[in-house]
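The chain below stands alone, shown as structure tokens; this is the form predicted on its own.
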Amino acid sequence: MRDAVTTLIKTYDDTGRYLDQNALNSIKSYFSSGLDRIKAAAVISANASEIVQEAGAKLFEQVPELIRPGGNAYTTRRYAACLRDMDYYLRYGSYALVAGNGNVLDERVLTGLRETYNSLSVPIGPTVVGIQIMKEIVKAKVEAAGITSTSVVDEPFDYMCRELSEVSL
């Protein structure tokens, strides 16, 4: 797993170039926003049940079809499984927004995601609606506890509802 400042560095090694205003002012940006982002993550970590059925609840009222017989989260099994992989998003949404990238969400959960998924026949739209009403319950959670810039837990977010949207399913 890297963050920000070090993937961008490996790009400028790969590339053989030195550091120029753009990575220097990106860097700069990381760390100004440190602070916010390691507060936006003990928020999850200290509220991570209660964000993930929350969210799971609110899924469920927008998408009932998923609870009724035949839904993917019709059984107490295949519901747990649910609120589970919401969870695993959650987490790993918490390291991306630590490190300040990615890269941890594509090496732990969206790589092979979408086969798994598919060979489940899950459904990735309402998972997608899934992290984005967990996405929305974090801000208003990290807001609440005094953070003004919530911007910073848009990214990891947004980035999986983006790489999980791509697929034509």
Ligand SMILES: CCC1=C(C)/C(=C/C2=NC(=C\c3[nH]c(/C=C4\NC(=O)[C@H](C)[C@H]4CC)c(C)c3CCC(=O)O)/C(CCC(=O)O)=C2C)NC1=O
Given for the second form:
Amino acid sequence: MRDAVTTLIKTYDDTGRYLDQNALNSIKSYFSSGLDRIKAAAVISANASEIVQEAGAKLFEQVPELIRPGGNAYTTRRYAACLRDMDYYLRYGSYALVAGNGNVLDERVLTGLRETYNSLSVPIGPTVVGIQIMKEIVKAKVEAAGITSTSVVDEPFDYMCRELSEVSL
Ligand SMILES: CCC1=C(C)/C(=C/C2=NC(=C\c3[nH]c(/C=C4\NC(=O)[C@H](C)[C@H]4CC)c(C)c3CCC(=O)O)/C(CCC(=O)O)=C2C)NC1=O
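Please supply the coordinates for the form predicted together with the named molecule, as a counterpart to the form predicted on its own shown previously.
Now the complete complex, all chains and molecules, led by this one.
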């Protein structure tokens, strides 16, 4: 599991180079966004179950077929599995937000996920919609908490959406 700094150091160490201006700029921007990342992660931790519930409700409102007979989130068990997955995306997203890097998402969340979803007919499109809805809810809460630059919040959620969508397109 790596963060923005260890990933960068590894890249330079692999080729035996000193950190150059590019590297230093990138580390500088990571550190200068650090406080926003921590505050955003605190907002997520304090509101996690509410965020998941709200995002689930919005997703099922937007794609009601999911919870109708024949839908993948139909039956209490699958409905609960869907919200549990959303909670995974939120929790691991908060880790990646603090790390400033998608490595934890690759290692713990995304590897093999598409195959699992395909084998269980869990639709990827609506999952991506759900993650985007969650991102918007988090951004609104982060903004309400007085954090002006919410762009750091986009990174982990967009990363998961991109990686999930890739092959199925
Ligand atoms: C921490 C990393 C991690 C992830 C990400 C993860 C996902 C994950 N989601 C699963 C199932 C599932 N995932 C969903 C999710 C949905 N269905 C929908 O229609 C919606 C679009 C969506 C919710 C947004 C559903 C309904 C199932 C149960 C499918 C089934 O058993 O038929 C399964 C199969 C095993 C199980 O049911 O627990 C896994 C492994 N597991 C993990 O350990």
